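For reference, the chain that follows is the form predicted on its own, supplied as structure tokens.
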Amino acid sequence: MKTKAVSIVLTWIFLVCLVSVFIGCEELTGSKGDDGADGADGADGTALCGTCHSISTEIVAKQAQYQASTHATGGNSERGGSASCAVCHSSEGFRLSIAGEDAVGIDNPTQPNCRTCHNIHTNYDETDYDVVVTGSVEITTSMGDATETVDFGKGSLCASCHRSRPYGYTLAVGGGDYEVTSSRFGPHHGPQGNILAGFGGYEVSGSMSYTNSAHTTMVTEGCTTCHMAAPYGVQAGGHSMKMGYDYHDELVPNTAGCESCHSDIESFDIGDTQTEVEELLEELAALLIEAGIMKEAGGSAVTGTYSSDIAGARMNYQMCLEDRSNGVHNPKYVKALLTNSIEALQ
């Protein structure tokens, strides 16, 4: 009887516990069939993307234009493996430089691209289109450590690379003899920033004063005003940055960016400026070859010791030649550099 009584008591205890468990679960989970409250709606995952990636063809057009640009097709990105070249010859090196990082060679350098110049996928709004450099930049002369601060607006981004490299030549106007130690003596390719600013040449005295054209101050957005004006398809303007296009085997100038000031423009040779500069370059080249500082074939420098005026004239020739606009960027300054150099050598 005692064993049976214990068994009955244990059975009741088990049943009480079992009922308590089911009651507790029901209190926690609610009655069967009672749905919980809806959660908050999630954000539309594509809402931010649509700011740029809409059905518009704007990005497609800009990408197509850029693929036709010299930056995309011939930017010499292979030079990005060298620390001194990577700053301008690779996207990665350029971004490091504007972030204040030390120059390094890039293992897998890439051509300039959207992310080189814009804040792509930073804030996921319109500010992603902003260029990474605006405002003041320093232009360095090839002949020493002198710098000049200029502000080309959006064009300051271009001038961050399109300027003379600081070689630190100790060449001074009216100084003593100068030893040329490299066949590459002179400004590096692309000193357009120096020419537009009117700074960095060997300013020997002569019949012309060193002043700047209206382009230096009136073109507030610098390079972009003309080179990125209304595009002609993918061949010129816009993100192609080219100033002309081929039309039935004829090179047609893209004057869209010039017309606000030059309403009757038909070519870039306004007032025969380009023709005159080409003639001055030819005349100066002949004198430099005669002086022995420049090779007739290829135009590279000849190492040796020369007067400061001969060495300086070579600097000016290289600077104006590599500007590649035949004076358009700053006619007055270019003409003064070439004319006064010719007079110094005659």
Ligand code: HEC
Contents of the next structure:
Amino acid sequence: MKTKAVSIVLTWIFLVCLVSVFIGCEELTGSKGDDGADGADGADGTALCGTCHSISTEIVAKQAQYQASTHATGGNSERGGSASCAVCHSSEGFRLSIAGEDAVGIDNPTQPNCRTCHNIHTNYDETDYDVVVTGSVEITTSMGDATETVDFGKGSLCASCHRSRPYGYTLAVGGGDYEVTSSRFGPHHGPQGNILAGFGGYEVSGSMSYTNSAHTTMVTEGCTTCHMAAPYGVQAGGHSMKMGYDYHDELVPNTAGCESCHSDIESFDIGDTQTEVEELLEELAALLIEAGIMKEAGGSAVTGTYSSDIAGARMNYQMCLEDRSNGVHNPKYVKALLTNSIEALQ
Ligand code: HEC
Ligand code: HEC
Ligand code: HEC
Ligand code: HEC
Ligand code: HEC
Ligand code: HEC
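With the form predicted on its own in hand, show me what the form predicted together with the named molecule looks like.
Every component of the complex follows; first up is the chain already shown.
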């Protein structure tokens, strides 16, 4: 009996609910409220992208210049497979290193490219084109026994890779004998940051004092002022970073970056600086071959024990040669290193 009474009560409750739902529906359809106000229009999906991807050829131009650069064509990015080389020879290794991480686990190393120097597709606005390193950076001697902080503005980005690679040996001026253990003794390719800063050579005393030319401090954006000056097509300047181009088998210098200071410039060899530095390099090379520390063919180092002045002179030779500007980066420092090294060997 009790169960029957319970089911009757439940049936009634169910019917009451059903009726109230229908009444509710009718009420809903019968007295629909006004629509709320429309929300504000969102930005078009493509407007964000259109900031950069538009009819403008800005990206096209930068890509074309970059494709002509040795950064794109140099072909040494496979060195990204080794952590000690990857920090400068692969985009991935460089980005890991500036984030304070080890340059390891890089499966697809790439040459230095847009994503090495800029944060492409990060904020999706113009700030993505800011360069990832500016202001103060540390460079070391080729020995790796001392560091110096330099500030080349946007050029500090370049000097993060274009600097002496520390080898971890100590070669003190006027120290005792020194053992050269590798035929690659000396700074790595590209110690331009050190030369521009006037830091890291074997500063043996001699007739010239060690000072820097005006370029060290007056060229406030460093490397970029001269190498990324107004582009000449894709041959020079801009993102090609080249200082000149071939025209009918002759090298035409791109002087656009020099003109703000050297208004009447015709060649890079102002005041015969490059001619003089080339002569000093030749003279020093002959003395190093004579001292037995340098091979005549190919110019690599001969392993063995030498006085620190001979080893230091060899290091200076390598540093000024691999700088590859024949003195332009820092005329005074380069001339002093070479002249005093020559005197020490005579
Ligand atoms: C701040 C500028 C900027 C904005 C904003 C931007 N891009 Fe890009 N985008 C670039 C640059 C620069 C490249 C070329 C990168 C290269 O050559 O490696 C590129 C390349 C690309 C590529 C080619 C593939 C690649 O990744 O290289 C695609 C696809 C692309 N963008 C889509 C988009 C879309 C979709 C948006 C909007 C959601 C967008 N981009 C917004 C600058 C921008
Ligand atoms: C991530 C490291 C890295 C950065 C940053 C970098 N470079 Fe380089 N650069 C290299 C490497 C590595 C090469 C040689 C490429 C190769 O052989 O694969 C090179 C090559 C060059 C060359 C060509 C030399 C030749 O033989 O033609 C120039 C010029 C140059 N860099 C200038 C610059 C300037 C200017 C900047 C700054 C705007 C800069 N680099 C930033 C690593 C870097
Ligand atoms: C501190 C940064 C740095 C490190 C670390 C580094 N390199 Fe380089 N390397 C450079 C730069 C910059 C250049 C290009 C210099 C130039 O063109 O003047 C270069 C050029 C080269 C070249 C091209 C030389 C030529 O004449 O074309 C080779 C090969 C090379 N490096 C091998 C290596 C190897 C192997 C390692 C690791 C054992 C290594 N590099 C580590 C910065 C570095
Ligand atoms: C080796 C480093 C490096 C690489 C690689 C590189 N850039 Fe740059 N980029 C710079 C530097 C440095 C500047 C600033 C130049 C100046 O102010 O004189 C710059 C400037 C720019 C600007 C102008 C930004 C502004 O504020 O007006 C754009 C756009 C740009 N780069 C796009 C690219 C694209 C696209 C690529 C790849 C195709 C690329 N960059 C590759 C270093 C680099
Ligand atoms: C005052 C202008 C100036 C500055 C600043 C400058 N360079 Fe140069 N650079 C030159 C000139 C000029 C040459 C020699 C070109 C020649 O004689 O063929 C050169 C040569 C080079 C070369 C050899 C390959 C080439 O393009 O001829 C590299 C690599 C290089 N510079 C990188 C750098 C780096 C990295 C910095 C910054 C640390 C820098 N330069 C700063 C003017 C400059
Ligand atoms: C921001 C200004 C500035 C820029 C840009 C600049 N220079 Fe200079 N440069 C100077 C000054 C000032 C001197 C003279 C003082 C000195 O020797 O220290 C000088 C000296 C030199 C010297 C030595 C001349 C001598 O008689 O001893 C050479 C070579 C040189 N510059 C080449 C260049 C080249 C090539 C460029 C462009 C690729 C360039 N400079 C860009 C300011 C500049």
